[in-house]
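Below, in structure tokens: the form predicted on its own, a single chain.
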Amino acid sequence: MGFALHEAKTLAEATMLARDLGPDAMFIAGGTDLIIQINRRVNTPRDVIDLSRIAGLSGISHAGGVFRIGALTKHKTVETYPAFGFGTPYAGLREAARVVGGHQIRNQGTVGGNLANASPAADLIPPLLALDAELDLVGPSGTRTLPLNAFFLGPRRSVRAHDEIITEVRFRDLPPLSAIAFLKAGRRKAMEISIISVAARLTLEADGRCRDARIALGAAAPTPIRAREAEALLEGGVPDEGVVAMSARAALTSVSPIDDVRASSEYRRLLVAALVPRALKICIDRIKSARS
């Protein structure tokens, strides 16, 4: 089955196709997903939107406090921005943008189109999440912003409406004495979906304890999810290794994982209690680094 395939060249442009071709439209941007989802009759749509040409999307900036990562952004570029760099506060977004497909993928394949296809295991979610991000919704009535953590319902389901577009994806600099880390496990280190992928972020007092923790969740559940319980019980105590174990294991109570030919629901769980602790204690590390 074919499809007809449009070219736009503004928002505006884009959002006018899909509102008047109906739901059975769809954007292209990388193409990564969506080419693979119509050659396995995942998706069949009878009319295809392409992004690629939209100027104004594409880049990542930082200004008054704020990183904003345009939709068209490839991965290649998230994987080498050198204010995400290892030794930096951020080197969680490199290290889940490097395990994204391989590099022809990241070279190819954008945030936002990562964002938009809603996959439970998207490697780059978990830190985003991890960041308090929030992204933009652009459509023919106008521009929504919310928070990335109420963009998912469902395995590849969001509240995103058909004819709309995201346009950007933000989140606020980390207060000192902050740093986040991404751990996926997989049967390989790149090209290969997550079993189960995690990524920690933690702010800490100059006394040791801790300010602000955050841990996220790629394919534990049908949506990437916050482990909030985990959370709570870092915040205000020092994380050390019983407070760390605690967390781990609040962790599980927050999981559904599924049971598929990649790996059973009890082994994501026994991956989560492993990796949670693990991703913990390179956030530890790393603050410590920073402040010798």
Contents of the next structure:
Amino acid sequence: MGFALHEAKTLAEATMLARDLGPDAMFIAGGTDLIIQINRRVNTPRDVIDLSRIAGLSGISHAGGVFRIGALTKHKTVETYPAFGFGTPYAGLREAARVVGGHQIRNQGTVGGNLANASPAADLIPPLLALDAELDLVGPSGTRTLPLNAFFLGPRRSVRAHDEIITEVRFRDLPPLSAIAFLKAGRRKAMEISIISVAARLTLEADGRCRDARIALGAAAPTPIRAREAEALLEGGVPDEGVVAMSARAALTSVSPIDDVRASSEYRRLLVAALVPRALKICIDRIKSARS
Amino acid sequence: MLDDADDKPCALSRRGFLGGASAAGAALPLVAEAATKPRTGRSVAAPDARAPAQVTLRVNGTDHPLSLDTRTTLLDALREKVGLTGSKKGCDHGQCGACTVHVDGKRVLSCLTLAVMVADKPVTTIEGLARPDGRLHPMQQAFIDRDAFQCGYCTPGQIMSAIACINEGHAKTHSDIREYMSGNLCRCAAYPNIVAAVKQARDVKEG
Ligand SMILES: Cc1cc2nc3c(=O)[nH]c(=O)nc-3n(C[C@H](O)[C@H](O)[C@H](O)COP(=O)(O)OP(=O)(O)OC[C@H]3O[C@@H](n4cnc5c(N)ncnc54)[C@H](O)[C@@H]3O)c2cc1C
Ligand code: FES
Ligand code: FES
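May I ask for the structure of the form predicted together with its partner chain now, the form predicted on its own having been displayed?
The next block holds the full complex; its first chain is the one shown before.
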């Protein structure tokens, strides 16, 4: 059976509709995930609330030392946003956005949908975790803000109530001598879900010691995760090859990857061990080349 | 999968019939109404779910008023209702690019687009490229000149993507073209000739 499609013009309309229609109603943004779920009968919503025509939820802005990405922003916009370009400290975000599906998917799929899905393999989540991003959830009774890392509960499960809409995700400017890098392993390059993804972010002191480290992993556990032991090992010391190798080993203590058709758990662990040091080295190189 | 009745443009569809003979003009469930009358749960919403939506698709410059099941993808609407079968269904879940069309000038996958969500937005399909006098679009001509297909099944999607690729400014180098055409698979592996065709069309446009 079909569903009733409700076209919301404002956030308030959308949240009220969701509240009144109950948990069988679902939001749709770009539809790249939901339409497949509906076709496969994974989801059979009675009502679908179209968010795509709500004004003011799309686009990226930068003011007051904060980057804000509206929930309806397309992956393509993130990929082509100049301040996230190669040569900027935020290049890792572009690296993630440019490997989501193919170019057509990136013209359709939204950042909000990528987060709301709460897929452990969603590509934008690790770099946003590495940037200490927070997000806003707007529901019928108001707005709440939470750190992105408190959003995920399990595969496709989050703390979002059925009538809450993600409106934006935002993060502060990185301090000087910072960089973020993102690496993704899939079975092939284009249009492929990650079997492991790694986002690393380093902030160095002028003397080369590590002030702040973030390592976030996708598809390595039931939710996207931070490898906190690995981060702690890096902080305070000089991230030379030995330390980087140690932190990669430490990252393995944080993961609990699954076996599936795409990769075995063992292979995923090997990828974590290989990609964490690579991502960290890219960060170090980027910081160095920005400095010189 | 389809029956002939469904192929007729604008015909009252089976699904529409099932939904009751709702005349054109019966609109989508009204948000305004829903917002002012608090509803609880599915009881009120259920009848809406069976009602076909009345939408107008603007395809290649022509308006097509249609009565559609809300689940209908743009691809199915184009092929089964509007009667434009140029856009192909390869996978029906976003992985092959055969269904690529332009919405609002951007390339999207029509199999992952709900028709009702693009009502009133300009849609361009492969059928909308040639001039009224029959002269082919430079990209269509280039695909012929460069022999950029074998079976031809992926070709409409490749051409729609290729045009977008040039419009986006991503056809400058060989590797750019390969990267920016990577959302379109070709089972016959005509890739080298496709790249050659994109280059030819690019140079025609520039030259
Ligand atoms: C072929 C293919 C390849 C893909 N490859 C990748 C990939 O490489 N990497 C990757 O990360 N993803 C990939 N995806 C998944 C998907 O395209 C992305 O996750 C995309 O960002 C989803 O956004 P959307 O707007 O299309 O979501 P939708 O399908 O519109 O919605 C997805 C879910 O999120 C909810 N939702 C959407 N927006 C909001 C909001 N603002 N607030 C609350 N809930 C909301 C919906 O109710 C639904 O449950 C792929 C999909 C396909 C079909
Ligand atoms: S049919 Fe749409 S991508 Fe394959
Ligand atoms: S020409 Fe046969 S699939 Fe491309």
